[in-house]
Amino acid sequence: MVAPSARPSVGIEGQPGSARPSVGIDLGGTRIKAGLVVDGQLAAERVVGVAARDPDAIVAQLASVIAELTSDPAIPVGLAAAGVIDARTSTVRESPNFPSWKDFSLGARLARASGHRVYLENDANAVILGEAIYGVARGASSVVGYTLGTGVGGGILLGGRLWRGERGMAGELGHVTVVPDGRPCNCGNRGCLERYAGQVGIAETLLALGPPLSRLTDPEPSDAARRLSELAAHGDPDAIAIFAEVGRFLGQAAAAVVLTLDVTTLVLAGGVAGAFDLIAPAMQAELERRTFRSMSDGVRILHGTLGAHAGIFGAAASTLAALPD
């Protein structure tokens, strides 16, 4: 069942402290987006460029941003970053945005510099947790979500807790194979979901098709998916067909998740999810084709409502989520 987009009230049923003030920081490769979240609302926001790449400079800049948002050391800070994140020790094992960071204790360093308690979380995990606490999946105790951005990330919430796996690496849903021996992926595999459903993957699809659609990748390939969605909105049949294909790949990947975990709430977030109305019906149909009807019945595919602030709200949400025992 493809559910309509609607911004729900804030908080998650049975989740104590969901209205507690917190700072959320989305650390990207070029920008830092941060906000003070109070009663589920963005009370203050700061967006700054990453000033320098070395760890000391990043920590100092993050501490400065926190100080601009609050002077109360009792307010916790959630920090979302891309890469392999060990949330238990607040350590960045490796990061695509900062390749030199290896086993970097970012959370502890920032806690010392800022005087706040800091919770470090993988960015995709944070976004999906944010949608469960503040967004479209509020009230669902188990959620699987896909973040459709440059690539495809994922987050898994089971019984109200993020499932990080035994080594903190669970949720790499973008690297599920959907095309055997398909396009090569940076992870070393071939045919990964993100090579077809992320911004880079969609640009590759357009280039493979040639003109006129390949012209959408010029001058900036990362913007091709947005331009393609504009074409689709005006009824272009080729653009509509490409997003339907994206939906089928997502449905194929989601079928394995539903068969494995029996979850009934799926969330699509990120820039490519702006074409939700074009993607979700094909995703739903593929999911139904590849699972027992008794399992696909009742599965909701939801469009994330946190939008451009998903990273901030997701990071803030990480301060509310207890780590697994």
Given for the second form:
2 protein chains.
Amino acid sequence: MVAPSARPSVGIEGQPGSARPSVGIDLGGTRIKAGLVVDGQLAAERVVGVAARDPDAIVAQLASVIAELTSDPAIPVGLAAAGVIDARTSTVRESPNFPSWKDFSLGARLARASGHRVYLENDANAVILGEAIYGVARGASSVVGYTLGTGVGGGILLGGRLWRGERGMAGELGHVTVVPDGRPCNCGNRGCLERYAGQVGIAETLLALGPPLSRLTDPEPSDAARRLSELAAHGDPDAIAIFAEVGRFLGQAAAAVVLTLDVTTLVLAGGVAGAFDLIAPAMQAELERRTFRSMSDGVRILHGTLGAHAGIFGAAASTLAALPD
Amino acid sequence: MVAPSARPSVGIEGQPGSARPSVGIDLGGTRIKAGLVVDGQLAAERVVGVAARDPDAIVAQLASVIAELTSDPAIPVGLAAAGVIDARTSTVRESPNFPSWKDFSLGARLARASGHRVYLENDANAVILGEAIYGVARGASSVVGYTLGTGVGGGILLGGRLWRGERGMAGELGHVTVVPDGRPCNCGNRGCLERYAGQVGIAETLLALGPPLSRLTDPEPSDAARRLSELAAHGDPDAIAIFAEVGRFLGQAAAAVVLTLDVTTLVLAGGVAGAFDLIAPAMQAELERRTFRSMSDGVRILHGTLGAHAGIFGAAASTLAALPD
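With the form predicted alone already on screen, would you show the form predicted together with a further copy of the same chain?
Up next: the whole complex, starting with the chain shown before.
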């Protein structure tokens, strides 16, 4: 049964909840990563390929993964997925990975198939919630986080609760304009943050520079950021400069967030955040440049610690998260 | 006595509270505007010059204004002032109008002098709260508003409550960057929204254009926006174009707010909002350009209806407003 109204308050460390066992499932476009989280630790893990695209088959596959992790129906299941998610009703409104799913009641369907309570959450929201409950931002009640993957997502925790917005679409931080007449984005805008700070954006930067760096985008543009960070780790000045630019754009975007919301905990997660040490100093400097000193003082930029398990922990954390009023 | 912990939930229309009588005081740098608000109407008003700068004299003057409006000590008093305000303790941390006030317990002092409960609020927060309770945004539980005065301020209502941020500094919407390498701002940044959309910013635009429009800034730059809007009302194409530019910058800034928070009610208040009909269409178009269609659809841009009384109504409204957890 899906019972969002019974959802307890968010389990920030030191409050009830975060020690409670739960199953977290990170439903990607090609892989299902699932884990049993007990006392904030990953007690068991399962990673399987998505076997089919149709809803019935995926619900059955998810139920089978849950059954492999626990036989206790009292343990709640959190499910994180990309797209427009209505967490109140555990419904997938739109999914980039499963375009045919429209207003699909994934939570209720999986609850019926598995016998567990199921909570569905947007993947970026889940990652930031996971960092706030199990990861680097433990103890912070207000957190804004950026997930730096193929694109850039975001999650916003205010006063101990995820802020999902009036229609469940809050946290689209990757599409905030940082270059008013900048690169065209798929969303229709120009100069979106993700065109500079996501993996695809970084590949665009490399292509614009030409050889030798543009060759990093071959054969797989989405892998270029990782290869660029290896170059930077070996001291390549061009590679270092590119991550500093990523940091400046993130700092400009984060300055708007800090001025608007006066939050003091910022988290960078996702693959590109692997170059945190190259990104964060430039981000901090730009944040200071673009806010009052009294606002930038005390703001912490943190590197998410959940790494490849962020989706699992985040999904598990979403079973603990209260909905906004 | 000041009793913020007893503060009731925000009196959104249709909920208890908004019909309760209260006194609202708008404490400016040179004038005190005060009113008795009953059933959402201004039942009595007093406007007096600030007679002195020192705290004791102003507290006495404020108490005397309150006594002229009501003799019932059960009626709460809301006080709106510019600067960094700690609403939890009704303390003025920093004031642009009274620079010598540092961590001044204005609320407690006035409560003692007047015998009323006193609630202190930042002036831009109060204006937006006033519009949400008594004005154009009645019934909306989440509102982001811009106060377009000398500079640009902001107020943020989320889920029926003012969001003040972790340190009471949220809503500094006038200092969000809209032109990365734009005009220098007093805050140390470049290209802040208020350098283009506030009265001083509009005067800068006029000065950069040279005569004849630059003459509008003479003798009083802060009056130029009003005179420019008179020109625009008479069909002057240059004046119309300048307000469209103000709208574009507001739309760019508001797009970031909508992408971040997924709020659907935006309010423009303050003197420059007098040119609302010239500003709003360009703001709406830029908002649509810089967000997903699914996010910009349904967003309302509203013209604050409280006008010159916004500060009084806002201060009165702050007696009804719950504090965030």
